[in-house]
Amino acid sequence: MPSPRIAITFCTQCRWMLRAQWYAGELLQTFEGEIGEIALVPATGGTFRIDVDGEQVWNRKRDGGFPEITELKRAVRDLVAPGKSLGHADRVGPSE
């Protein structure tokens, strides 16, 4: 089975490249053995979206802003490595 591809599509007009790079680094560090590629995809029009093998995990417009990193890691984990423990990121806080 091929390794999953994560695409982070970000708005260049909004200057969200550094945010996209940070998310990419966090996901690479957490899922180094489970993913095959992370692509940064420049776009315009306020777009910020994260897809795993074409399945939309996060959409800034649909989901109301940017994800907390623990929320994003859990969503990606559920698709690429369902049995993987995320340690403290698996703990649900009082506001979640």
Given for the second form:
There are 2 protein chains.
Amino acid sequence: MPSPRIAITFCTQCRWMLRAQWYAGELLQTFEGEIGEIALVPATGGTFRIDVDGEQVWNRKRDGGFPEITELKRAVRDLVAPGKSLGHADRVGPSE
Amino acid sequence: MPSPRIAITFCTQCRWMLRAQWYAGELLQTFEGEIGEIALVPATGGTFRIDVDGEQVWNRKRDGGFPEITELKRAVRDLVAPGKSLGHADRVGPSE
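Same protein, different form: I have the form predicted alone, so give me the form predicted in complex with a further copy of the same chain.
Now the complete complex, all chains and molecules, led by this one.
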């Protein structure tokens, strides 16, 4: 199985497939040379979780709601490509 | 790793990400209760391949181009849910 592996586990009953696909597309475009695969994992019960090689970077029930995309990219970057610049997604401050 | 696993391996240089995402969405909606995961696997060199639990159901270089969606769903169904009806996608004949 290609590595690093990102898994997006989402509740299908909650109709979060397009949301999961959107996150997958954002991460694929940003990290296409640095990740092995992104898996979409259908689940139930209000689950929305993003794991990188088994490490939980987001859990809706733990973290509250859904990640802001720049925040998610920074968390993924720190694990798969620590030296990579994310351009404007790296700029955090009063104007964010 | 959830099973059955569908892997869509696609050439990023060829800009096939949206195509891969579209196939992933179609398969997720049709088989959400029957598959464990769909992985999007970035690759290079004109690769476009769809595997179900390691079995190659489509290979652009072997099969020529890209699968018609009903044909792909029938091939996946035969492997992961042989008894499942696909409705109009099951009707093949002169009118297709």
